[in-house]
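This document opens with one chain alone, in structure tokens, the form predicted alone.
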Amino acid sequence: MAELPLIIDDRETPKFWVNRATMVEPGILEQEREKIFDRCWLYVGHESELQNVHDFRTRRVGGRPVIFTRSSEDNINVLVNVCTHRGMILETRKEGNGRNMRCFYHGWSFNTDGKLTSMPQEEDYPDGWKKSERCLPRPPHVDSYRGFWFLCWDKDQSESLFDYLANATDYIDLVADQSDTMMQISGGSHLYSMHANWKLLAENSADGYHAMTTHNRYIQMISASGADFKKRTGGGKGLGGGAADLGNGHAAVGASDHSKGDRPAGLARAFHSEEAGKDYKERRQHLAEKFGEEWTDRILGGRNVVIFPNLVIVDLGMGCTVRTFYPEEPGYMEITSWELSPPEVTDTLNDARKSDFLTFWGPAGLATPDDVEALSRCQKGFASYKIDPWNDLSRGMDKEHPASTDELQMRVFWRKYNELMTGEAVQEESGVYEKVDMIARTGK
């Protein structure tokens, strides 16, 4: 492992730093698995995902292989796919439908609640064997907060689900009230890979900063639909709002809309269309009939979210993506993706924000490719990193409200980490976000 410090905090001149060597060194790689990743709670799925009983979604959460699931009756289940026999995979579609799963390997086969049902010549086992011991084993720990379901490896793992989101909850909430039953996943996921190190991402999917330079070719794509953008993100100096530190190493940029529904938020391009302005409107207005004018105006903002340590939530207006990503090497991770978005939407306002959504999280999209490449590039350099060992997250470290184009929301990242790491706690800097409570949103 690098020789410590990981990160250099220094609050009186100040400066923050981070050691570039946590890029690129396998043994810190190894650690992270083992004091991160096998630690944390981590996303599995959204429960939108699993519309009838026995749909199943097979993925990897923290490097293990999971069947997100569910059961016959009507439960949502997350279960270790591998077969109770010789330890093969179960389940090698991606996705699917079925009361039971059959291991290629022997035949024996699982229902959707983990029971072993069956295996070939079972009549050949010795009395006292029992297939009630052969179940699918479970992770530790499962819990979901407003749809989204979390896995946790560690069964010494003492904080429940809610304390581990800490004030991440309002931003959940954020995304679940555009919807009056339960936001829901898209059909089909984005699934990519980078030559970057995971952290890379993390610090990325909340970076307002990089977005004028980086994404300028979209910035000018939606100007010249007829968006003002200068009005959405005060004057054009960034993207607006501010940063918080949301606790547990979470931390969200985000900003309110106070349009009233007379433009889109966000980043997303002007109305397609006159019925989609006045769809939009009438949302809107529903919105403020349910929750009040101030949470509406923070509904219809943006935010870029990151739970720590990989799950991002990013909705900006004209879509919400939901991203996970997960280390192979130190300079390569995988990464999938999906959207969300609310179900009783019109289809001119569905139609609108698909053809936004793709055109900026999208495959060939403006932004996606852009943060690969920006990324690759950063990977490319840190081999140099015994020569230049640290970057810079400095930016805004002496304002008392951080904003969307400062690092705040970075240093959040990296003060848990180097705790995880290392086993030592710092303090809070400023941008700590105040939780609004239920009462507050509604006016009730």
Given for the second form:
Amino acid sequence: MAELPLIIDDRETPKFWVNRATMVEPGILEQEREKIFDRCWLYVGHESELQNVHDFRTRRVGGRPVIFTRSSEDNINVLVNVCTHRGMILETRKEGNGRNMRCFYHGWSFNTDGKLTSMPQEEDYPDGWKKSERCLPRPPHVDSYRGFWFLCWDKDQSESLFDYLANATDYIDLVADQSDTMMQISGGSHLYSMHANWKLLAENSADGYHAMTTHNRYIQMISASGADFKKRTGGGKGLGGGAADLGNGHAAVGASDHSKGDRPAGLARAFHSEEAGKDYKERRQHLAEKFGEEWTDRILGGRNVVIFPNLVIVDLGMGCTVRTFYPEEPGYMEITSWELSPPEVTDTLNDARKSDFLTFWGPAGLATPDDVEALSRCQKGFASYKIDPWNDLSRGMDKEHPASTDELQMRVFWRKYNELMTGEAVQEESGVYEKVDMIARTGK
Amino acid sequence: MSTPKADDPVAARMKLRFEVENFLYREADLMDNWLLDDWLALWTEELLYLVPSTDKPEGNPREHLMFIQDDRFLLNQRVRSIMNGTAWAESPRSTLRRVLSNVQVKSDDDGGLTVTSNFVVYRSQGSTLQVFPAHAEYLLERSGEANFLIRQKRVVLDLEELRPHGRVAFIL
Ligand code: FES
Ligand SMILES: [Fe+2]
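Show the same protein again, this time as the form predicted together with the partner chain rather than the form predicted alone.
Next comes the full complex, and the chain you just saw is listed first.
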């Protein structure tokens, strides 16, 4: 463990510093696996990925291989994807559909409820030996909130998923409410990586401060499309919007949209066509009839939500990405991102949505590659951590209402992190949970 | 060795492939050397540039999450940002070299030519060397004698994950 404190949370000056040793030291990563990834609720997948009975997806969650599968119309399972015979990875396909999964090593078969159903030469097992004792193991806790499925590896976890999510549920609602049926993950995902510490991506995913500089080329594109970026963000000084502590280490930045559908919200380029504009307005009308003006303005605004420790939902009006990441090494993480959208929108809107998603996100978009570059360069910079061990996250610390371009959202993450790593209790910066996207952007 | 006759179908096919190969080699040179404004001039005004996600190589933009689905406007923007130095992921620019082969003219009719190729891009920056194996399918339009324009290009990365590469910000 680093000798210096992990964070300096000085309320007097005030200032907030984070120890760069947490980004590079292997001993810290070992502790993180134990104290964070083995304790917290972790995102597994979205219900819409399992449309049919016996659909399955394999992935790693908190470093462990799992099968996310539907065993019946109304039952979803998360199973450990390891054969109980002698430990071979059971299902090697990334996705598929099948009633049975067969381990090719000796031929044990399991169903989508994890039951061991058959094996070759079963008669040779001793009399007292029971198949029922060799079912696939399950994470001790599995639960979902509005289509988002999570697990927790800690059998002593006493907090329910709902309580764990705290006020982040409000922000999941803003996303889930966008569909009359259920928001849907599109086929295909972005399987990429960064040569950077995983916590840098938790910081970066809700960092309004870097948008104008790191993503300058994206903003050039918006302007070239005919959108008035300055007007949209209230003067062009920053992105507009506020930041909120959602409890339990979760945080968000966001803003409402008050244009009543006259222009695309958030960071989208201008409407692709007149028809797209018309469809968008109709869709807004539908949402407003269903939810009222205020909630609709919030829905169609934008938000970057970081759910501790490694789930990010970024919904910028023009598209929504769900992203999770896991450290393989202190300086290397693997990232998976999906696209989430309302299945009922018109083809015109859907086409625009898919295109707009990619102009920003994804490892070949006009923004994400530059985040990858920025974070890897930070990681390289941390080679000097013994000379200057401190990252500075003090922006907006003296403000009653920190902006999206301040750093409250990162401080919230790091305080929870510090609590789990050291046992020092979190001292909240602002007392009450604020619905940040109720803070209007000044430009209309 | 006898000279092939003018109406010899084999000779005609060889000639066509030779012309297409020359075109693709020229394109590769422009991409490797970051002459991207010249590269943009190889395209028709209306265009589609597609790169599917690594886990959905058969993906299409309406149903699936792609890596790239650029029309003329977006491709212009992509190139502009690389050329003006605000694409930080390629600023400073990396050193690129691609090897191109297996060029096949799959069809050739009034609608244009369908051409496929295999290629590998080596990307070097500092002490890192990345390898991007890929194959491409082009829809080409004839443009004068022995020349073409790209109407559509679909590049499929022969990688199951973009790891450890992490990103693609140069032109594939
Ligand atoms: S390890 Fe799976 S059947 Fe033996
Ligand atoms: Fe970013």
